[in-house]
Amino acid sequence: MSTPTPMLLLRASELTGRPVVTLGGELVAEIKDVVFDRTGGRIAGFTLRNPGLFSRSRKDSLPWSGVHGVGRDAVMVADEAVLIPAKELAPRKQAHKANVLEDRVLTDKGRDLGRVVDVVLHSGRSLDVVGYEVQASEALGTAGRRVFIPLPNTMAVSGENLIVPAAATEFVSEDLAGFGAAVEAFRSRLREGTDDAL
């Protein structure tokens, strides 16, 4: 029996200032902002900048189709032509909704473990969320320091809040290097919960 391969995972914070690079070496742009789909837990895509040291804001955005690889050290893409107008990814009145950063994270039974810094991600055939780093309330037993609370395959959002169930307080993680066993043994417990309900 194999052992399972871990979960690459990386805080969305660390894709900001990437190159975007074409299959063929390229340098097209470097990502700016990750924009989020709040509601279906995965990324949307990405808004860019010149590459340089005085770069600015592109009116073109790369979203999440048109990635052909996170890398290390770099975002791949085929060519430019997969670039989109930077209002398709993220109009303007929707673009403050996408950033979940400073969000309270609320349990689904209401009590607060406090607010996202950052966003972890898998880094996979997609990129999802799956997770939060937050910085703890009281409620977590580790007020003030950063902690990872694990986020089920679908999140629900209410207002300014991110709910997630009441058992991922089980899996609280405050080791990115382990968090991906915590996500997986919650998502488990979670489809565990649902055959039994069945």
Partner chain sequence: MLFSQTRKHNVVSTATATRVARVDGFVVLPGPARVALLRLGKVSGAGTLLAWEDLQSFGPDAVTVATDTVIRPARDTVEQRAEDNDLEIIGKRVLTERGMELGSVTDVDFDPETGAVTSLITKAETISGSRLIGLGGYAVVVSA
The other form holds:
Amino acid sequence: MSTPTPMLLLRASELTGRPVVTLGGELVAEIKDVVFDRTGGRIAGFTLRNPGLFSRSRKDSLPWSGVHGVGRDAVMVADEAVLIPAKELAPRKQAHKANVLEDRVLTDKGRDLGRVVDVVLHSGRSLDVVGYEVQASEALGTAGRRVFIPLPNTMAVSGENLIVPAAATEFVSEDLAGFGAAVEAFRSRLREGTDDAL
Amino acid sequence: MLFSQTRKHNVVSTATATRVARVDGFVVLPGPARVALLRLGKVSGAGTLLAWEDLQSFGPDAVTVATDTVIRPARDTVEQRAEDNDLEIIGKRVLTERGMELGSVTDVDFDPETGAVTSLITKAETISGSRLIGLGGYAVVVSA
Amino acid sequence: MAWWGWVILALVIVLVLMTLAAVLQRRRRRGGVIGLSDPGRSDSK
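Now show the form predicted together with its partner chain, given that the preceding structure was the form predicted on its own.
Zooming out: every chain and molecule, the one shown earlier first.
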């Protein structure tokens, strides 16, 4: 999980609208939402919409197992056969409520850190959620600005709130470039002293 | 030989020694990368496709065929799309299988003896024909 | 109302509708980030 290779980070919002293309060179769809598993932070897949300006969302979705490669310009899949019904990836009712954008981030000590504006992903062999970009509240020194808050690599998050360990506030970064190191530092700190947050 | 050098070349029937068509485009297929068909213009019949196997030779100044009856319409959906110009490789974006764009195809280098595609040329680089994985309506996909 | 009054009214209505459509479309096009909590989750306390 924590290899010393430099972290390739991207925002979830950058994936929205990215074309899904088969290895045969056909455009299948565009990425709509990023779906992740809250417990492990791993990307489970993507919901899709049809390409174009007045695009409609689609009834099928792309599970992570069907992804051949996620690049700057496209998400590649072997062929259309890898798509599964959207309700199998994320049941509609659940998906509607589970969007983390606009949610508040609380520390486990009960401080409100701000509102989630984006989610930071790490791209390696799998794609994982490693942090939130938040519109900072007064609890952080940078109130009003957008900052990045790292997440532990195993989370225990309830469905309603986004709770991070209080120690995360010490590893906040203001730019995405420096955030990779902050995530690493935060996670190794959690591994070493798991009880210092108590 | 480059596609750009051979566009608009005449297709000449050796049986009648007359011009029967003009080369308008090339249909490239992967696995292995090759020119599978020529797309023709100024034809007399209904069909506009000429399979590479039906060529007599692809010369430096003209393409020769034994007779113009080998010029035919599309036989399957891939050929139909080729005839509709949906699979034209020139101008199409190149994507690696990792999802990175490498620009768009400006020219293609091929072997006039065999029809094998030796390289795809973009503004920035020359990509070996052996890297071609797929060619569809949206993109040319090459191995990373 | 003179004829040009109706023309201006029509133009204003079209403009309002177009703005509305653009705003709606922008909202709809924004992707979400959906966090699925598996059934056996443990609430942190």
